[in-house]
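A lone chain, given as structure tokens: the form predicted alone.
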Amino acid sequence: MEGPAVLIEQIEVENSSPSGGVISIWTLNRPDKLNALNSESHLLIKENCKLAEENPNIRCIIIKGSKPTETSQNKKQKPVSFAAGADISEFSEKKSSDVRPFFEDNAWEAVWNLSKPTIAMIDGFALGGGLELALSCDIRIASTRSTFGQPEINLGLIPGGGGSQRLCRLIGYGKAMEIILSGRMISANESFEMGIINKLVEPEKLEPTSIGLAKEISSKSPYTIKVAKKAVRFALEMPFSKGIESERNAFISLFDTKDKEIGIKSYFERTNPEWIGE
């Protein structure tokens, strides 16, 4: 038995302020299925998004795939995978009325709507729904052996977890069209050049790089981090002039917070700020 489809681990952030800060690591745990997302995966991700929002100690979330299980000598070793798409076996013989409830309340939007910062730690395949999960995260860090794609067109489908929308906003209309209409796999280098991923590292550096960035983010004021994430989202959801106005209002509002005073004081005293999250 593999256990639950998503495993949760907390890593303590040393000297966090407020105290008790942790990085929450969510591991997609279906190694024999290349961590393909199924109904259980979606349910557990949605549940943990709710728990993360309610837990003030969680400062940053990392999502990754489990490593392939060891095989005997006479069996071929499965490749590494972040998430190789959706579990296609759950699509067979389904009609629109069958799948609508699932897709209208899914894990991709739950991750996208988190107020906490999220990092996709990608090693291996990130295809279809797997790539869409990575795109739902704020930041993507990938190993050089990773492969990306939206192959739904090969099944007579299109991306259904926000892939067409988030890819277009991330890398532009033409590149998004090329990926979605061709259904082809994209190498890690090409994905980095397109801007799908933020950082490209060797496999052995993937975990320390991802955790290092999560710790850096977690050292900031948790309240200000939420405001900053919301402000950047304005660029995707509002006309430019409205986005500028919303950013300005968010910036001005921070002048009434205690953390702003703590940050300014620490700057002049050349000390590490002791945030209180207010």
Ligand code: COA
Second form
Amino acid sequence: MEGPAVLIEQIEVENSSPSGGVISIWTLNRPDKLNALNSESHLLIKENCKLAEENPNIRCIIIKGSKPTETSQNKKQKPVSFAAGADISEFSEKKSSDVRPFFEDNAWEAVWNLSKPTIAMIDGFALGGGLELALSCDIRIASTRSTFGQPEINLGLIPGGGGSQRLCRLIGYGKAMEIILSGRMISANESFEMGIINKLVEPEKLEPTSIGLAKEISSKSPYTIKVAKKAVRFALEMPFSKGIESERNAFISLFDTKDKEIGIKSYFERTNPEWIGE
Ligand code: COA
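Now show me the form predicted together with the named molecule; what you just gave was the form predicted alone.
Whole complex next, starting from this chain.
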């Protein structure tokens, strides 16, 4: 295993407006441990989140797992993984007082709290904390060879990175209960049918599909995108009538932005809008 637990690369968004737009790709880089999330992974993801908020050029974030390294003939080949969970080796002999500080300031919430759009690009195992990381993203795109699950129950634990709450809101009470109480492995097809993932594609289509969607999102006004993300979140965090009111206020506030005028003008002129991001 080489390098930091999370790698960052950037892809330029062609003809972005405002110019300089990039997609930030974060790769979980512990292939020998199926990209299990250890303390270093959490630290680096939290740092990346801070940098992403500070950097106006970052329009969209993709999180993915690194590919398994080739092993020699007499060794077992490691399976492909997004992330096979939190790193279990950091759990043994730990008491609640040992883990509380770590779990109260974790990467799952840092990703969830990002104001910019996030896509989990899932190839292989997305288990436990790995699935929770994908659930902290706004959109999940997975390959047909992926496997999902919240197996914590088999370790005498429960999801601790928001999995019970986010899964329940995403796919409903009964299905979330089944996944969390059984701890069973769920195929990519079943996960798609349950609504855990947005899109299911063949492995070779995973990257182009994810980057394609990230580019599409990145072609919109970065300001309006943030407002849209916030508005959808109202549905999770507020009572219905309050959410409707908050969405309406967010919508009305956009009438004071330059990008709204730019968008309307380009519609009538049949040109591509050149957003300025305010
Ligand atoms: N934490 C720490 N290490 C992990 C890990 C995790 N969550 N998941 C996998 N690994 C490690 C294994 O210990 C093994 O390390 P080693 O090669 O040094 O012995 C390596 O990754 C490869 O995993 P292995 O179990 O040999 O692969 P497999 O193909 O036989 O099985 C899984 C794949 C995903 C079924 C199996 O690794 C697994 O059950 N992992 C734990 C899943 C889990 O419970 N996640 C929730 C954690 S809260």
